Amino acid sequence: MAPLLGCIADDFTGGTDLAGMLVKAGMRTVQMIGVPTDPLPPGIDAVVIALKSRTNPVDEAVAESLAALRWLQKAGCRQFYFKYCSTFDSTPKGNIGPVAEALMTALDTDFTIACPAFPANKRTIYKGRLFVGDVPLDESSMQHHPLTPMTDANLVRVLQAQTKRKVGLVDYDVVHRGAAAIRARFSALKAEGIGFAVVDALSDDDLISIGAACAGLPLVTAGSGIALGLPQNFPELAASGSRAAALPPTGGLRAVVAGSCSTASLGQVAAMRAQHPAFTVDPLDLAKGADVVGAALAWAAPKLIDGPVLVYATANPAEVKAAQAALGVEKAGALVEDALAAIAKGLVALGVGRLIVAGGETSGAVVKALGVKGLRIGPEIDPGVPWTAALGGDRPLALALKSGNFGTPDFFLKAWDRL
């Protein structure tokens, strides 16, 4: 049978992140690392392609994505989902509206939804601003972020900056009377010539409904919490939800490898370092040329027996932006991901068959650096973070990614329980 939801993230971990949710809620997923060459594995309910497009210049991430839809258009999907991150970050240029709107020309849709909202990890929508826990976007630690700094908390205005096609809102007075009155208000607003609704929502009972409400949508735009509401969508999989979070057996030695800076990163971090050996990257140490990455090697190799380690570049921002002032902040950023990612390779050569990566930018690098092709998707260690199976690379591997902003701050110290 061809799997049934074909989806699109813009990073790595918000793959992954969109991936655990359908597990979650009853579809059997891989995630793909870039478009796939290879087939996919038998009993497949959901493939979401994992792309590095957030950050991208606009017409790559553009190619990019639309390339990834005729995969999953051949593939015989029949609804697709563009997943992007939980806070709506971009630049004013894009990349949601650019890459959301190319895929709508491409399946001849005139009208889809705009929703971030995770209520679980504390991203809510109301009267169209995007809150973060109990303050707007705007005034949460993602206006200070190195890459995507978000300075307005209005996703109509956000959207509409970015897109040809006007945005409206499906506001929570509609949302919360259920699936059918949200149905409505999408007629009335597409009769209004309305291309993009940003719909609100504060709990999981309203992403249930307006899932059920987006059936007939050819392409969804979301971030990874829609992803519990579309499964119910689809009756044919009763059969396959009880085994959809199994994967095999892992072993190996256990190591985290953190490269976000978020302000969840930053606690996971100190937590880690309180109870377990640490290694530092230091950006200005790579740029004078210093061999860190075999240095975190050696650190590493005779610790490894004990315990897991962590190797991490996380630092508070004030650090980021004199690092990125020194070095400027696409140099910086490249030459954290690159020894990251080496680390990573080495750290599985010494034997560790179980690793967490933390940050977007840092994973992606970090499974290309492995040669993971993709990943079966498993348990749920926090919302939005599953443990999952590389396929591909040279030997069994568990792998976690997890995005800079997601999890609690024992994060690292508890992950292991879940396999």
Ligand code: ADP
Given for the second form:
Amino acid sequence: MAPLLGCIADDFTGGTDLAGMLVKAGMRTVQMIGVPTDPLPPGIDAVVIALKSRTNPVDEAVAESLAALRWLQKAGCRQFYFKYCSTFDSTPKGNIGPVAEALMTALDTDFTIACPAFPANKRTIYKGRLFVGDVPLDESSMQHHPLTPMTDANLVRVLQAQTKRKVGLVDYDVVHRGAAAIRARFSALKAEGIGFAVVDALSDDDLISIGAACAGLPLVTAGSGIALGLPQNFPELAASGSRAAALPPTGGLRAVVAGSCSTASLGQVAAMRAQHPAFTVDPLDLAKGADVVGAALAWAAPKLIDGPVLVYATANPAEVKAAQAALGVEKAGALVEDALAAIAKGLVALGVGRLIVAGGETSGAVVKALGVKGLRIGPEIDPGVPWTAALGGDRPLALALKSGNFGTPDFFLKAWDRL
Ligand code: ADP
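Rather than the form predicted alone that you just supplied, could I have the structure of the form predicted in complex with the named molecule?
Let us now look at the entire complex, which starts with that chain.
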């Protein structure tokens, strides 16, 4: 069976967030890193293509999004989902409006929704105004965002500044009456020539109603919240009875590679060091040209058989500052990322089949070095961090990519039991 839902996310972590939501809602989901070149593995219900199109020039964002759409169409997807941030991160130039408009044109449709609401994370929409916790968007910290400062909470106005199509509103008075009322309002707005309907939503129940009302719409544009409400529109999902988070069985040796210096990671590294062998990567050694990668792999090779090992550059703020003062911020970061990526590759060659990577940038470097093209999303270890099965590498690999402050202190100890 071809996948049902094809999603385009405007950044990587946004893609991960959406993929996790879809799995929870019962869809077997893969997240692809950039526009794929290979065909999709079988048995997938939803595909999320993660782009980096939130803040790049409009033309580039549109071109990449259209390329992603073409691949998803070719893969056989039936409905398409443009995922942006729950704080509607954009500027009057875009990229949400122009990308959504281009996708509508390509899909030959003249109506879609715009709904970044994510009540579980306290993003709600009322009368078209987006709230972050207790305050309107323009009073939240988003007003000071370096790239996409949000200075107006009225999403109808914000989106209208980015698009030639008319923007309207499905008010909460309609939304709380349920899916049929919402659908009727969609039809009325369409008849008025409205292209985008901003939809109010205060709760997960509202998202379920809105999702039901979106059945058959070629395109949905939203944060990840609406993902809760879409799977119900595909009866074949229930029929397949699949366990959405089940991964192919994985074995192999176990390792953790940590390049994150966030507070949570510092605690997690300390907890693992207390129980397992650990190797420190020092940026100053790397700068001197020492063969740190070779040393780390020679150290790990005999130990892996006895249990998980830890290789880490994780350091406290004073140590990081000292390395950055000696080498420069960028050089220190790049040296460490390159070394950890090479070590991860070497560990996989030594037989590691279950690998945890700590750090967002570090994960990007490791994924690239391993030639990973996509991630089949599996069971969650802690909120926002699932085990995944890597697609596109040389051999089967279970991968957990943990960004900075995620995870409990015993994350590196307990994660193995969740596979
Ligand atoms: P997080 O998700 O916590 O932000 P990242 O991997 O995105 O983690 O970023 C951490 C950055 O710090 C990376 O560029 C990494 O190479 C760098 N880094 C790691 N250890 C050190 C260190 N000891 N000194 C200086 N920089 C380091």
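Residue numbers count along the first chain shown, from 1. Note that the rigid core is defined as the largest set of C-alphas that superpose within 1.5 Å between two forms. Please read all numbers here as calculations on a predicted model, not as lab measurements.
Exercise. So with the core overlaid, does the Cα of K93 end up 2 Å or more away between the two forms?
Worked result: The answer is no; the displacement is under 2 Å.
Exercise. Comparing between the two forms on the rigid core, is the C-alpha shift at S209 2 Å or larger?
Worked result: The answer is no, as the C-alpha of S209 shifts between the two forms by less than 2 Å after core alignment.
For this session: Spell out whether the Cα of E361 moves at least 2 Å between the two forms when the two forms are superposed on their rigid core.
Result: Yes, the C-alpha moves 2 Å or more.
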